[in-house]
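Heads up, the chain below is alone and in the form predicted alone; it's given as structure tokens.
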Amino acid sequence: MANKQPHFVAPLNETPLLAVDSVTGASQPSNLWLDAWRDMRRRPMFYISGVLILLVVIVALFPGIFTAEPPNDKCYLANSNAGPIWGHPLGFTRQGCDVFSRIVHGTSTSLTVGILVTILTMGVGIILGAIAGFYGKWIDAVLSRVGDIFFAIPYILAAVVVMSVFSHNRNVIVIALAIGVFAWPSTARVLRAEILRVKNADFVMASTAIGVSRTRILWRHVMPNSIAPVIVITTMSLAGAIVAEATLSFLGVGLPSTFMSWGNDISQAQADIRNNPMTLIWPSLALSITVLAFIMMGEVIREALDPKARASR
């Protein structure tokens, strides 16, 4: 019977297997979106902008919670340019209307225009940018030249022309279309560039090799990996759309004066900038805070979705 060789086993506390297993078991699954969410939760700017945006949305949806005063029905010339009193914390306009009530009711108009413009620019920009970047060749050439034509036209100037043509039919839908129809090329350009980068990845070639259709590859595989920059630019474009609506209303070619709009309030208050500047400052401040909140949120999302920016902090 052959002699057995001695068999030595290292003590358990001297082997690294236990430590490796514990690290592996404690690790959490990770991807781009999960890493971005973890990064955003650690940033105070995310909570500040989130609270401001939530407040704006609540004011737009439920103005009656914040004021019971109608914005136009109770305007008395006896209160013309009067200062703050009980129940009217921001004073009165030249026509004797409550400034606070007009700002509260104007929130829904500005936010609605911004959301409609964002939906329109996202829809057109994503479809045209995705098709141009993925299929390439003559399709890319044609769609890119169309985008260049629209990109060369300042959308504020184009919206002024459109609103002047439809001067008798000015409403929220018309002004949103006037802005959105000329504001989509930036979204299409960003998405096209990202798809050109992603479509050469190994998983796209693997999907092609097993016979997956090109349309399915585009919308099920390429788009989810290319949409991150579009989300960032969309958040910031919503702020731009709110500013565009206020600009058009301030110039007198936007919404009629019967609509509650921050742009209309700023336009009407400019005549009283010396006598009662607060009627100009308050709607301007509401506009600035809202736009700043969306820009801050867009900046937070941009840095969270960028691995290099996360690593540099």
Given for the second form:
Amino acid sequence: MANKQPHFVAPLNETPLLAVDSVTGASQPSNLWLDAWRDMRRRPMFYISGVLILLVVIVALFPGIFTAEPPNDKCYLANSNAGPIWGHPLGFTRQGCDVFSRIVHGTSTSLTVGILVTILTMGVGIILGAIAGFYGKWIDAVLSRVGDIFFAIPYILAAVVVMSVFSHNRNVIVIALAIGVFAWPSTARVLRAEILRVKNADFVMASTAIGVSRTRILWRHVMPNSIAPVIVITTMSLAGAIVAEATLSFLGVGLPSTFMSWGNDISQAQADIRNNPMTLIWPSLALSITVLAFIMMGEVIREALDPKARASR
Amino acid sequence: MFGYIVRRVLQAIPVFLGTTLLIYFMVFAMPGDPIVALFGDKGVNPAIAEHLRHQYHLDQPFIVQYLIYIGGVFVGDFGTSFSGQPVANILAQTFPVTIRLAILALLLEMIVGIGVGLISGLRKGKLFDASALVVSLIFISLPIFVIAFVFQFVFAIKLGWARPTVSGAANWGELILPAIVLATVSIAYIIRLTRSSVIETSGQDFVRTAYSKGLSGARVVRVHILRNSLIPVVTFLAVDFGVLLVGATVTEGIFNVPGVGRTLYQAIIRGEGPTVVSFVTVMVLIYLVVNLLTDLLYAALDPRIRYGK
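Other form of same protein, the form predicted in complex with its partner chain, not the form predicted alone:
Zooming out: every chain and molecule, the one shown earlier first.
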């Protein structure tokens, strides 16, 4: 185009603001999180799961409030597999221990493992997923393949192998590592996909244009806009970790029997499934209700954060 | 398309090598000396122990052992278990059982999951839908061993409809109860997936067009809604079949099914390194192949998705 034309810039006062253009400054600015929070508080499921989770946390922190019975010390074989009596509402195990007390004291184990695994998978998953998605190219290729390596082994089996390696010093940290090391790739994948979607947005280009550093763009601009799907899977992964701990204990490669754990209780009770099934049912029930509470909370969060899920409600 | 497949296969090679190296390393790090364990209560004969160590390459450094093993895998030799049986034989005995179990579970998932999910989606908000959602949520939350024990106790021990445990032959009939247990969690997911997919499809313009041109309700549901809603469900089923094929450690253990999961679990507990590594190697291969097939299936079902640049 040879014929250069001078730029025409409209004078500022040419098109005055109309009445419809006015903005009411008084109304609350809304965003994804505020909307989600408002949506969640309208749902009965939020309160049910919230109360259950609160209860589980209180039981885990202060087991003494709920039972005065020591879980392991006053076990008399005379009580072996006895039914419920006054003061022992759920009866006794094969070893003559109080079932209710064992369940109450096992809560903190499950919750601790769940929280540790979640911190581990979220930490590793968020860092590696963000780096893979944001920097792309060979970094992405390498990190994605590393994720695939850990993802390709069925994670309960991998955890069984890890627990076998540590057969002499098993504790809460070891079991959390055994589960977490093979569980992080799913978090990383979710975040990577979301960052790939967000990183080409206009506001990222705008930040680059005004000279914001790459690292700062990632953590200050891209991350807050991609973190929602990760939040959604957090409570689900906590539930999954609690189940995984119980499964490993059930398989006999979990925590040593000196630890109070629902998985251990279930594992020990399975021999008595024919003559005393209730010692099997009670810890299973405690486990299932806890997991249900976290999964319900996850559902509520997912439906609040994902507009598509909201539509199908 | 061809280029895409080649690229995927090339990407699978480092994953395969990395996974086998990882599992080999973990098995290598397991405590206990398998050769000493072989002697049991009898005293260890140093000469024989030395000979066995040499025979299983246990006197070589870790990386050499791994390379010898992986070289064998490429020519179809999966090594020998410490009991002297070729691992390939153990694989040949256990995989058919797990495949039978997986097929049964998959059939149940398809029939119950898609059926309930479709009705739920078509009657969104009604009583059936609400109860299906609640029941599926409960089944998602129940750990598999809890479901297994409850079903075993109620259906096998109390009602006597099935045998509590499976015999060595593992016939189709005996595997129905474990297959139901195995299918429950996936059924719950499929119900929810089908339901939301059906709801989404029902709101599309082509469904309204189909109704307004006078098609019967049944035909719209069958041809227009169901077909288009099944794409995510079919891919979920494909992935799930891969998961079922690599064995269900817990379910197989509880029902005493002589399949891959239980055999592998026992091998890990006994510290049988060669068996563990070979089983996991086969599992990883299955995982990689199923993953690739799933992505190709996705493209085949949904004309909007095309791979390869």
